[in-house]
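Only one chain is given next, in C-alpha cells, and it is the form predicted on its own.
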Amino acid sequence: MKRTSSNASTAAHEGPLFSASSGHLKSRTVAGGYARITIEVDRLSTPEPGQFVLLRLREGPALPRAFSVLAAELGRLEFLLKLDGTLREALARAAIGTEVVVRGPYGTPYESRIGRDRRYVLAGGGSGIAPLLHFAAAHPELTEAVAFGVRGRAVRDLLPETALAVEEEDGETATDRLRKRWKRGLGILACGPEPMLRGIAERYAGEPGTYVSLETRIGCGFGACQGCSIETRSGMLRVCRDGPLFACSEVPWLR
C-alpha cells in the first residue's frame, strides 16, 4: 500500500484552517430524498477528488457539516446530498442566493493514498457516489469501471449522465455490479453506507488495492479535535486528516 507522502500531507491542509469563505446557493434539484446543489464561492482552493468541505448556512441554527464534493472548478462546487439531517434539509429548502459559509478543503486526496500501478473499479452507494464521480472525471487513466447503486428511481434524475443500479427496479446493488466488473489485478475504491463497505471489506480485503472511503461526524476538519479518530493497525488515525480513504487492510474492524 502506498503511504501518504509529505506532499500529500501538505495537500490535506491547503486552504484556511479556521477562516471561512462566503458562498451562495446557485442551483438546486431535489428528487427521491436527495438534492444536487451548486454553490458559488470566493477565495477557496479547488478541492481535489476525495477532499471535503465544511458547510453551514450563514443564518440558521445548524452546525457546520462535512460534505464530499461531486464536482469542482474555480469558484464553483457541486454536491450530492442525502436529505437526512437538519442542515441537509435546510439546504434543500433554502432560497436560491442564500448565503452559505464554506471552509476547507480538508482531507487527503484519493490519488495520494492509492497506488498508480493499477486501475480501479469505483463502487459507490447513495451520496457516496459523489467523490467517486469527482475522481473518475479527474483520473480517467485510473478508472476501469464504475459500480454505482441507489434506492429510489428518482435519484436517476439528479445524475442523468451516470449509470446507476436502482435496487427496486434492477434488482441489483452497487456491490452486485462490483462483482460483475471486478477482476484480479484491478483495485477498488468504495464509498457508501457502512453496511456496504463492510460487505466489500469482507469479500475483497485480501485483494491488493482495495480501499474504502469512510464517513463519520467531522468536527474541526483538520485533526485538532480528534473527534473523528478511528482504530487502525497503525494506531488511532483521524478520518479528516489521515483519510477519508483507507486501505481495507488498515481497518480490520470493518470485517
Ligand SMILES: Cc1cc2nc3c(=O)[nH]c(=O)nc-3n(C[C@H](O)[C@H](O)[C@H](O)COP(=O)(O)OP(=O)(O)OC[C@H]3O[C@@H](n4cnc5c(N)ncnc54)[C@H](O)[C@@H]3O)c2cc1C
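Basically, rigid core = biggest C-alpha set you can superpose within 1.5 Å across the two forms. Positions refer to the first chain, counted from 1. Since this is a predicted model, take the numbers as computed values, not measurements. Compared with the form predicted in complex with the named molecule:
When the rigid core is held fixed, the Cα atom of Glu141 travels less than 2 angstroms between the two forms. Relative to the superposed core, Ile114 undergoes a Cα shift smaller than 2 Å between the two forms. In the core-superposed comparison between the two forms, Ala163 has its Cα shifted by at least 2 Å.
Now show the form predicted in complex with the named molecule, given that the preceding structure was the form predicted on its own.
Only one chain is given; partner chains and other molecules are left out.
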C-alpha cells in the first residue's frame, strides 16, 4: 500500500475556502423522482465542473451530504437531486427561503484531472448527469458528445435547456448511447450509478482517457477523515480530495 496522502492530492486545488456559508433555497422544480434546486449563497468560491459542495439543513441529518454542481455562477448554485434519502427528500419539501448551510467547493475539477489532448464522450446516469452538464457547458472544446441515461420523460422538464433523450422514449441506456458515440481516440467521462460504471469499466477501462466519477459517503469533505477513501492502484485515495474523478484503470475493482 502506498501512503494515505498520495501525491495525487497535490493536483490543482490546494487551499480551498472551507468555511461554511449560510445559503437559502431560492427555487425548486420537482419531476419524475428528481428535483432541480437553486441555492443562493454568498462567500463561496464558484465551483468548477466536477467539484461538489456539502449541504446541510439545520433540521436535517447531522452529517452534511455531497452534491455535484449542475450549474454555478457567483452567489448561485444549481443542483439535480434524486429524491431518495433523508436530506434530498427534506430539500424537496422545504419551504422556499429555507436556510441551507453550504460548505466547499471540494474535490478536484474534472478538467485538471483529465488530459486536454482529446475530446470526451460524457456518459451519465441519474443525477450523475449533473456534473457532466456543468462540464459540457464550461468546456465545449473538450466535449464530443453526451450519452445520458435518464429513464423518465418527466426529468426532461427539469432540464429544458438540454435536448435530453430518455430511455422511456427510445429504450436506450447510457451504455447503449455511449457505444454509438464513442470511437477510438475519444475519451470518456462517466458519472452515474455503480452498475453503469461497472458496465463502462468492463468495456472501456483499457482505453486511454476513460475516467469515472465515483461516489462514497463523504465525511469531512476536505481530505482529513478518510471516510471516503477507496482502494486504487496508487494506494488508498480520497474521493473527496483526490477525486471524485479517477482514471478508470486506477480502480480495478470496478471491473
